[in-house]
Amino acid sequence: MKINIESFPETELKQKYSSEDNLGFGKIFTDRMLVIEYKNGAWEDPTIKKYSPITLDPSAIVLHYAQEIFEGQKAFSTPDGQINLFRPDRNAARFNSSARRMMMPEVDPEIYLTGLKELIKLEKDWAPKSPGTSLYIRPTMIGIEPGLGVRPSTDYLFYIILSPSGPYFPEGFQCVKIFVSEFYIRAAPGGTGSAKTGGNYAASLLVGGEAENYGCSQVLWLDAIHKKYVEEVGASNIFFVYDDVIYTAPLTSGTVLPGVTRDSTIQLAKDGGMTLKEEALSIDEVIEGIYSGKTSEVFMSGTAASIAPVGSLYYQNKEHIINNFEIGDISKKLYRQLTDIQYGKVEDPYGWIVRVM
């Protein structure tokens, strides 16, 4: 499918950011957009356009009944001028899957890759090129047909928005606080914990503000049977070194996302030569691995933190403190294995870069 690039004068192009030493995370956007709608069953006339408002009718489905999707990706630049997408066809096919969980039609990987890299292309310039800067790239797609009644949409709207950003925990690599959720829960069995869905983080919204008060950066959440085993935290999924052992919850559940970078850090850790298992694992366990020693390190993975190290834990009233809130080896060893394949500092062993130019 052909992709129309639609010109508007130099004269509306945005001012760049004049410095990358304070980019934030997701506060500033390129001028471009690509953006492709789906009526009559069929996705019709992918456009990268002037990045613009969107209109919907005040009845839109997704406004009233939150059918709505994205994902979370980067782009790197490297070295030798190159920008760099990491597995990008894991992020489509976790976007398709989203798609099934929410009712919603699926993207053909082909547009939309091929749309994303016509992109980026035609946005080069914006991406930043400060160590721990990348282009992030944040693909979405919402129910757009007027009309109230709960039902599926019959028309969609599928856009991408590029945003050059810093790290996503201002603190950059360092130990961050986690706030243990014991009431509230993100996701249950058989609901939409594996889907990337608005819902699922609009849920996670009032939680996020009591971590907040206790110095927190983020939410670890508790399974919603028990509320006694660890799952993930609000942005990123999480680990666990145990006893020797890496824990991560297991996707068995479906309460899960399923981590693009979960998953490369799971393959870094076994190519390793590290002990990993899917399992569930206990914040009884946890908690009580601090004080034992059991319980040497705790780092979180995603797109949008890449690695992070956890410091502490509050839960119960109380800080429980992780390895003299000091990064771990594995956490560091990771991390590193990690950016130094995206940033194209090291050959790729894996075949998860793709080039953009």
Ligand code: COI
Contents of the next structure:
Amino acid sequence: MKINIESFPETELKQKYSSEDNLGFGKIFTDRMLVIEYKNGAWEDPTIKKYSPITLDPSAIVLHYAQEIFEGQKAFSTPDGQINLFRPDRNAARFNSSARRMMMPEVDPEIYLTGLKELIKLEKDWAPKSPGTSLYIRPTMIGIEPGLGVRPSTDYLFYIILSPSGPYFPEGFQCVKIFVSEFYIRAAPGGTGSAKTGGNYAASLLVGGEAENYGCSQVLWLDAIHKKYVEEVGASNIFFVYDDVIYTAPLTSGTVLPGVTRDSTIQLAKDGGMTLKEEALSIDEVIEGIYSGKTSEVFMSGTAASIAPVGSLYYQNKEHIINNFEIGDISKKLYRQLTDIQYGKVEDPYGWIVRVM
Ligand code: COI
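Please show me the structure of the same protein in the form predicted in complex with this ligand, now that we have looked at it in the form predicted alone.
Shown next: the complete complex, the earlier chain at its head.
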């Protein structure tokens, strides 16, 4: 595979961030991006070029019918000056699974990974090094063919952009409040819930606004049929420690995103001797458990979110405080184990880390 590297004058390089203390999440972008066009039924050669706006026909299919998929990944700076990718093969595989659901062409995982590594090598100086920071990676594919007929595009653009970022939640590894959506739903069986496609997130924005009114930074979605079982949070999967068992929603209904961090959390918990069940748990059990002491911890898991503790659930006009709004021991342990592997502070016994350089 040949990767074209388009040069541009050094004077056009951006000014780097001056401090790693307030990068925020997804606000700063590096100098270059990787792009691959799909035309006449085939992918062209990848190009790494200057990060720049994309020109689209106003009738491009993505703009009207949301034929779009994306991934979320991170590259971590290690103490020995290297850069680690975390399970990038899983993201490439999930990207292609989303592509199939959205009638888009798959990207050869080798091209995806080699292109990503090359891009990061060129942009390595942008990778932040402070604790909790990372180079957030956003692979994306859009249907770019002009036309208003509802059908899959013939032409596509795949691109990868990089964003030096701090923690997703500005408070860092601290408890956050979550709003439980009683009326609106995220995904129904047979829908696109297990695909990483922008429309799933667009549909969440209305409730996200409502959640903010109650001081909540995320929405917890219940299953669409019974509005009873806890499924997923806006930006991540979610786990409940209930009666000394860790529960997370199963993937079987196709309404839950198969998170890479979710899968890693399950593995770490099981290997740490904890009992973990991928089984439906009802919101009533969770809330009653908060008062009986059965619900001892709740935490989210996602690439952007990492492992993030939940301090309260706002449900049926009341805030229900979990574990005195304190971070539980299981959340702390899993956060430490996961991030130590990601940042290369401990040996990776799972083969999850792929070194960029
Ligand atoms: C990620 O965790 O990387 C995601 O894609 C979630 C995102 C919507 C912030």
